[in-house]
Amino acid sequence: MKIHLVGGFLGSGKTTAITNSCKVLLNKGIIASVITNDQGNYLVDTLFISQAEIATGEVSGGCFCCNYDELNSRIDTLKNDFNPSVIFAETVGSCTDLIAAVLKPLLTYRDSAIEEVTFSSFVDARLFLMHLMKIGLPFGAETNYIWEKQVEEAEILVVNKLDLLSPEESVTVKNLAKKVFPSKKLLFQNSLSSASVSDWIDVISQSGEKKEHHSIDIDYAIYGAGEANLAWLDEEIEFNSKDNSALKIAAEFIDNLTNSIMADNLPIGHLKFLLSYNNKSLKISFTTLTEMKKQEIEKSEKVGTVHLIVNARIQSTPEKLRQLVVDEIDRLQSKDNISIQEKCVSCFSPGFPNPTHRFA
């Protein structure tokens, strides 16, 4: 069995790549499963992957490194219940030091004779190009430190969302990346393309054999401060409408909340919404550079009740982020024939990273 550890910053496209990779593998008769991971407890990505009929486990309430025993348990559960040939383990987007705190413990404490572990880290091609051209990234210094360390420690660096660059920018990012990282395994990918994802599958399928894995040097004080700069918000919101306009109101909430975050110049790690209504589901995602990847919401569709899950990872304080949500709900609640109910609300900043194991 292969365990593919997948890191990379918030919004780098890990979930899309993993979901589409599982579909490619399953079409080849290869059973693939996924373990998602987050500081929060109510995750859009876990539900989204599960809806694709992919066996999924979840480590929530903290990163893999700080909840190693739970990760280990999830691997065993998937192995016993589904006997996958491949397990993708997707880390929290604000996490780094994964070789020392996750990969090496997996190799040390699990049966390395029958299990191989690979490590890929994803990066948004646009942010990567900015970094290579020495243009400042949109986050604070400590949070940028995490981003840079994720790139540094990547054994396989997947430069993702290449389709969002111009042809000229694509050439530039490839040339600069090869110059700056001559010894690093680089892949340039559009994870919406099965052919592109298949190239990554081929590489990680051939990796993982006995090799030396190098831990990085990291300042945990800066790392912890970088996570503390971020606000996490998870909640479910139920929209009910007597005139069947619940979908229109939910779409208005999404648009207005996103616009408020952008108007306040709060850098977005990721902002994910999962709409459920009339036996349908629709995922909407915003990331650092604010592009939106979604199906269009048919706002005229008559819907009485909509369930919305919100996962927001924003450079802000929890209090500020929470207030933006409350203000928008209060504004919409004033409309006639509309009832809005919040459920399972959680808003916080991640705690200081404290790995269960760490191998230098």
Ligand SMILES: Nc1nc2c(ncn2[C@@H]2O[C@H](COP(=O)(O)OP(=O)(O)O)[C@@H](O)[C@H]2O)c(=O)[nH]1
Given for the second form:
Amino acid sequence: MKIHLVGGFLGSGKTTAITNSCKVLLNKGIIASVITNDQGNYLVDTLFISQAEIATGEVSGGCFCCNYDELNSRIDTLKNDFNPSVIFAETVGSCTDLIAAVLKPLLTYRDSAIEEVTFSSFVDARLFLMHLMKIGLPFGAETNYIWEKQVEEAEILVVNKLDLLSPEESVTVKNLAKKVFPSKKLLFQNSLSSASVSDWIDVISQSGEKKEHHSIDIDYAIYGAGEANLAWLDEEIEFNSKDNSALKIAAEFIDNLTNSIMADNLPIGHLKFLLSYNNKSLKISFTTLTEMKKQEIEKSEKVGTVHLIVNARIQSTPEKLRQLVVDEIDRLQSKDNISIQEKCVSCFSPGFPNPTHRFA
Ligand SMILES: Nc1nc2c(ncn2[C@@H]2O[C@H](COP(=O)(O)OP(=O)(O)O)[C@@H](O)[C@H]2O)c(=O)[nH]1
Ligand SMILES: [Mg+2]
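For comparison with the form predicted alone, would you give the structure of this protein in the form predicted together with the ligand?
Full complex below, order starting with the chain above.
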């Protein structure tokens, strides 16, 4: 069995690549499954992957590093229940030091004679190009430190969303990356394309024999501050309308919340919404460099009830982020044809990283 550990910042495209890779593998008759990970609960990604009929496990409420035993038991559960040949383990996007705190413990405590472990890191090609051209990233200094450490420790670095660069920018990013990181395995990918993820699958399928893994030097005080700069908000919101306008109102909520986060210049790690209505579901994501674009929601569809899951990871305080949601709900609630109920609200900053194991 192969365990593919997948790291990379919030919104870099890990879930997209993993979901498409599972589909490619399943089409070849190879059973692939996924373990998702997040500090929060009610995860859009887990629902999204399981809707693609891929077996999933979840370590929620904390990262793999700080909950190694849970990761270990999720691997065993998937193994016992589905006997997969491949397990993708997607780490929470604010985590780094994964070689020391996850990869080496997996290699040390699990049976490496029958399990191979690979480690890939994803970066958004647009942010990576900014980094290579020494243009500051849009986060605070400590959060940028996490992003840079994720790149530094990458063994296989997947420069993702290449389709969002111009042809000239693509050439520049490839040339600069090879020059600055000559010893890394570099892949340039569009994870929306099955052909493009197939190259990644080929690389990770063959790279299990790599024996030497180098833990990075890292200052946990800065890393912890970088995580503490971010606010997490997870909740479910139910929109009920008397005149079947629930979808239109939910779309208005998504637009307005996203606009107010941007208007306040709060850098977005990721902002994900999963809408469920009339036996359908729709995932909408915004990431760091997302331009506001037209929603794909068919607002004229008659819908009485919409369930919305919100996962927001924003550089802000939990109080401020929560207030933006409350203000928008209050504004929409004042319309007399709609009732809005929030459930399972959780809003916090991640705690200080304290790995279960760490191999220098
Ligand atoms: N254009 C483009 N969009 C992508 C690509 N990979 C992911 N995305 C989009 O980026 C957003 C975040 O992706 P996701 O896989 O959830 O990122 P994660 O937070 O790293 O798991 C989603 O809207 C994806 O559709 C890509 O290669 N090209
Ligand atoms: Mg994800």
